[in-house]
Structure formats: structure tokens, C-alpha cells
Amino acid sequence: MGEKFLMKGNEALGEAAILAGCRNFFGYPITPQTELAAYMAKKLPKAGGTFLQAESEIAAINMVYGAASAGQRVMTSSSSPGVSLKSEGMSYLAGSDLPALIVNVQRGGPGLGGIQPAQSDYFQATHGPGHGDFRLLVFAPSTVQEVVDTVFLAFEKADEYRMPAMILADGILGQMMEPVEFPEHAQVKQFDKPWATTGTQGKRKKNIINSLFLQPDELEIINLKRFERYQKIVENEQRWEEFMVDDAEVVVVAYGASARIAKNAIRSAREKGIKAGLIRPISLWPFPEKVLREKAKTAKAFVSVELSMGQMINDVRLAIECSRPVYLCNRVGGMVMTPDEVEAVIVKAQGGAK
């Protein structure tokens, strides 16, 4: 590693994008995620990339389609209703089984919401980002050196497994400042592309990039051996940090921004005599279920901790069997729990578990 340096977390994550070997950006300025675009506007053709502004969201993420069909790293960001626009485009990526790294910096909602903080796009991100059955790789960062590792992360991961690859940040992540190193020599792994469309030179057939089928065996066959590969992912692919867990009685669980805040109260709560601890999950696709129903072995209670209405609390709800009480702490439309606020959830699931 490098030397250390003061960065916006937008701009941290361009940066890692280029040393990762991204050649290619397409997006569109949305709040609060326009430095990125900015960043790479920049930066990129410096780099000896392409960088583009589509006229819409819409063209951005065809794009995308085009250059990774073409075996590019390739990269676009958005913030809530601009992924939303992207969803369709989201689709056909996973129906064609391309590589791309999509980054989404939430804001609040439903619709144009605020230009605040927020983490309501989880649902959408984890279980609905577009029509079809399919998957996207979701990771969560919860500091901005940490958004620059998982830029790598994500890249490589989606090359690995063909597929695109979510960055699942927040208007904080995205905004704030933190020192972050850069590797000095980036070790970006390279992956053999050969159903890339980059012309058959007369040495191969050609190869096509689709994700229309109208023979509904040939489709469902596909869709069975893609399902397969995201079983593999979920077996291997599972991520996420401890902190103070290992005696917890209350487990809170809670990514991004979130987490950082409910670390705080987890060191106030055990100056109180209470055992509390975090799960952090950092791949939010797939989930850290494996260690959620170990830890529900041994603890009373669960706290989900985020900045919505209550998305993530089902998936804690199912990976724990709902075999212990899970409660919630949240706040909404932009606005941020308060460690104080983490407590008492903590407090009250302590007195609450059976």
C-alpha cells in the first residue's frame, strides 16, 4: 500500500475503479453520487478509458450492456430513481450472463424522495433489481478504504461468476471523508473472456450476446443452470465482519453507515453490563445466513438496525428460522439513528428475550 490520502467516498471509489482496470463509464448526474461521475469524467480518458454521459439512466445501462458484451470492465453509478431506471437494463445484463459493476449511492424515498442518506433500495438491490429470475452480487462497504477494497472485490467477483456485481452504498459513504491508501502495484486478476463479441478474426464462430429465448425449454434450462452458479456463490461467497459477538446475548445486525453507528452503542451497552455485539454483513447478496444461525445458537435476541422502514429484518428474520425475537431500530426519509437511539433497541430486546 501507498501513501494515504483524504478522499470523498465517491471519488475513492472512482479511483479504485481505475486502478481495477475499469476502462469504461457510463451514467448519468444524480444526487447524492454525482462526484463519481465527476471523478471519472476526469480521470478516466487520462487513463486511457472512455467516459460517457448518456442523455438518461436508460441509455447509460445499455451501454453498459454494449462494452461488457464486448468483454470491458465496465462501470456506471446511480443514486435510488436513477437505478430504478436502470432495472430493465439490470435484467438483461443477468439474462446474459455479463459482468458489470453497477453502483448505487442511495438517497431517500419512495420516488424523488430527498437527496439524503438512506438505505430503502435494499429490497430492490437484494431481491427485485429488475423482472426475471435472477441475482445480483450486492456488497455493502462501511467506510470509504473499505469502498475502495470492494471495488476489487466486485469487479473480480463478477468476472468470476459472469454476472453483474452491486455496490451498495449511501448518501454518508458517498459524501464524507476518510484516508484511504491505494495499492501501489494493483494485482487486478484477469479473466479469459472467450464468449466476448471482439470479432472472429476467421479463427471461430461468432458469439452472441442474448437474453431473448422463445422456446420456454431451451429458457428454462437456462434459468436452471444459472440458479446452480448462484447456489455455488451463496455456498462460498458469504461475507461479513464480527464485533465483540462471541459472548452476545444480543446480536445486532446492521451494514453501511449503520453499522459504524451501531458500534457505538454496542461499546455503551456493554459498559451497562449488557452482551451485545454486531454482525456486519458485507455481501447483503448473498447474505451472511451461515453465521446469523450459528450466533442464534447461543443468543436471546436480534436487533436489525437500518435507515428504512424495516427491509433488511426479513432476511434476518429467515436466515435465524425466527427462533429468537428480532426487533428493530430505525429512522427514515433521510434522517440517522443516533447511537443512543441503537441503545435502548438494545436495552429493550435485552429485557424483552425469552
Contents of the next structure:
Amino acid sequence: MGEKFLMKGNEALGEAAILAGCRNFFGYPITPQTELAAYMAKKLPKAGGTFLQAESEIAAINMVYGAASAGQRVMTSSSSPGVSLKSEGMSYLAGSDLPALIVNVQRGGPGLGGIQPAQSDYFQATHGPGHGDFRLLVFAPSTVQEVVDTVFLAFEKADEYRMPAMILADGILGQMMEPVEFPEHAQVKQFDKPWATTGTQGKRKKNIINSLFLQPDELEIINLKRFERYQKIVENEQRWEEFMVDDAEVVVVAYGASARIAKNAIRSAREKGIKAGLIRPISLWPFPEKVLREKAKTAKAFVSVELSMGQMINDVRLAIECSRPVYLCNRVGGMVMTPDEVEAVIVKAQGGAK
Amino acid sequence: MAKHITIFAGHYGSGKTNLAVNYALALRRQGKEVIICDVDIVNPYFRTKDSEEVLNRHGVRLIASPFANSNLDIPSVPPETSMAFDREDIYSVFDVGGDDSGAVALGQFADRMKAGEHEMVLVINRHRLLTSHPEDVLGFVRDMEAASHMRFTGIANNSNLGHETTCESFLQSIPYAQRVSELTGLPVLMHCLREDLAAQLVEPVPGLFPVRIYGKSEWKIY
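Switch from the form predicted on its own, shown above, to the form predicted together with its partner chain and output its structure.
Now the full complex is given, and it begins with the chain already shown.
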């Protein structure tokens, strides 16, 4: 590890991608994500890469499709409304088994919504990022330092499983500044891509990247095989952080910026003798259901803390098979909850479980 | 001797807003009538407006877009900003948005700035990745001067690592600031350091400007 720098989350996303070997960025500006594209515009050409501001989000995601087809490490980024525009392209990437990184620095919605932070694209990222049966690998960093780790991880896992990955961040994480340290050499595994359309030089059979299948039975088999791969991911790639959770009676579940607020609330609740703890999902898909199922054996109640009307709470209920009450603590529209507001719900959850 | 108009510009994230608020409050403590003009047209979240309460309390008038910190993503500068040029009895502090895209907002005022009556301060931070080498700063200076139609007149060394700033990291930034000074030909006007750390310095530092951290306290989430 080298020197420390003071960086915005958006800049760290860009720098980490360059360190991970990404040399292709296609995007379109939107608040609160624009610094990422601006950083890539300044830095990527100097690293021998290509930065291109496309005419639209739709054009950008299709440029990602092209670069990914050629076996290149490639990314795009946007914020909520822009990610909706990319959803068709994300489905095509998944349907063609192409690795790529899509970053969503979420803002308030629906519609044009607002520019202040939110986490209301959880359903979209983890359950319906586009048409058809498919999944994205979804990672949710909680600090600017962790942004670096999750960018490395997302590129690596996308290549390993041949599928698109998403970093689901929020406006707070994108805009806030924290000290961050970059490794001198990024440990990001490279994978052979014999399927890539790199030119045959007349020496091999041509590769075809495509998501159109003329025969339904053929398409069914491809879907079934893809889901066998997804099953492996569910088994092997669940990631989470545990915070004061060993003896917790109230288990808070929160990701990204909300998890930071939840930690403050948990510390404060602990001072008052309430046994609260946190499970912070780092992978949102696959959702860390194993650990939640385990904690449901000893916990009295769960609290889902999220900047949305209650989306992740459904996955918490499913993971614990509704065996314990699950409370919601939320703010929306660009408003952010305070630690006191989270603590009040923790207190309620503890009382409600008696 | 403070100038009639003091402008803080620089690479985004170098700490211009917090420094501008501190500088305005320092002028106010000297008994001057002070206004602070938010001409930042690029930053969506962290604005002078976040410090409205402390500015009001000390009698510094904030001239900011009514849309600052709202959902309206429109780059606008309030018309009251021209007060800085119309009234020679007041001291004005300008908080400019980052990089050349932020410095553009200054261009409209370039004709009204009188030589010798304003200071345009280049805010630098050694711990920002894109300005970590003194040479890196030169490109930003060129771009911001071209965009604003104005020239910098001095440097504020605002090198910090957020809550991980130490006296040691501060002292290490002084040669960096001096090198930027040599390269640009601009004098270092101030070395900024959080006031609790400034109180711990063993040797006196010429040009030391102790600062407090203002802004969005509710987002101090660890």
C-alpha cells in the first residue's frame, strides 16, 4: 500500500477501475455521478485507454457491449434515471454472457426525482435490471476505501462468471471525501476469454456474440445452464460484514451509506444496554441469506435500514423465512435518516419482540 | 491587509468552501462588514449554504442561489452578487466551484474586478490525487485562468487528509506549497490547518491560518 489521498467516492471508483486494468469507459454525465466520468476523461487517456462521452446512456451501454464482446475490461456509470435507460443494454449483456461493470450512484426517484442521495434502485439492481430471466452481480461498498476493493472484486467476478456486475452506490458515497489508499499492484485476476471476437487471423473458428436464439428449445437450455451458474454464485459469493452481532437480539441489516448511520445507532443503543448488531451486505446479489438465516436462530427481531420505501426488507424476510418480525427504518426522496431515528426503531424492535 | 474582494478557486475537493467560510468569519472578527458569495455552479451537495447558520450568527451575509442544496440542478448565480462591486465599503469573499468548469462562473465578473483591489487565491491540497505533485497544479491553473478570464494572485495551502490530518502531514505540505509557488510565481498567502492541530504546533509557521471545519455535520457518519 502506498500514500493516502483524500478522495470522493466517485473519483475512487474511477481510479480503482484504472488500477484494475479497465481501459474503456463509455458514459453520459448525470448528478451525483458526474465526477466519475470527469475523472476518467482526465485520467484514462493518460493510461492509454479510451474515454468516450456518448450521445446518450443507451449509446454508452451498447458501446460497453461492443468492447466487452472484444474481450476488453470495460465500464459505464450513471445515476438512477440513467441506469433505467441502460436496462435494455444490461439485459443484452447478460443474454450474451458478457462481463462488464455498471456503476449506479443512486439518487432520489422515481422519474427524474432529485439529485440528493437514495437507495431506491435496490429492486431494479437485484431483482429486475432488465427484461428476461437474468441476474447482475451487485456489490455495495460502504466507505471510499471499500469502493476500491469492490471495484476490483466486481471486475474479477464479472470475468470469472461471464456476466455483468454492478456497483450499487449512493449519492452520499459518491460525493463524500475520505482518505483512501491504493495498492501499488491491484490483485485482480485475469481470465482467458477464448470466446471474444478478437479476429480469427484465419486460425480458428469464428466467435459469435449474440443474444438472439431462433429455436425456443435451444434458448431454454441456455437459460437453464445460465441459472446453474447463478446457483453456484449464490452458494459461493455471498459477502457481508458483521458488526457487534455475536450476541445481538436486534439484528440491523443495512448497506452502503445507511450502514454507516446504523453503526452509530448501534453503538448508542449498546451504551443503553440494548444488544443490537449489524449485518452489512457487501454483495446484494447474491444476498447474504446464509448469515441472516443463522442469526434468526438467536435474534429476537430484525431491522432493515434503507433509503427507500422498503425494498431490501423483502429479502430479509425471505432469508429468515419470516421467522422473526422485521421492522423498517427509512427516509426517501433524497432525505437521509439520523442515527437517532435508527435507534428509535431498534428500541421499538427490541420491545416488540418481548 | 485584506483586499476588498477575495476569491477562492482551485481543483474541486481542495477545500475552497470551508476556507471561504473561515476567511469570511475571520474578516468579520476584525469588525468588517462581510458578504460571502456562493458562485459554485458545479457542486450538488456541499455548499456555502451548509454553513448558513454560523454565518448568520456572526453577521456575515450569505449571497447564494435559492436553489442551492435543492433538487434543481441548474447552474445559476444570484444577481445580488454584484453588490460586491457596487459597494466599496464591504468586504466580499467568493466561493468558486471546482476546476475550470466551476471557474467559468467568474468570467462574467472579470471586467468588474479592479486591479489591486482583489485577491484571487489558488487553493491547493497535496493529498488530492490529481494535484499531488506540484507540477500537476500547473494544468489546473492554466485551465481555470482561461475559463475565468482572470489571473491568480496568491496561494492558500489547504493540504489536508480530512479527519486523518496530522501536524506531521501539515508540515510535510509546506515544501509542496513552496514548490507550487516557485512554479507559478505566486506567493503563498496562507497555510491552513485545523485549529486544534494548529494549537499543537511546536514551531511557529509564518502565514498559519487556523480553520474550523464547518458544513454538513449530519453527514459525519463513520
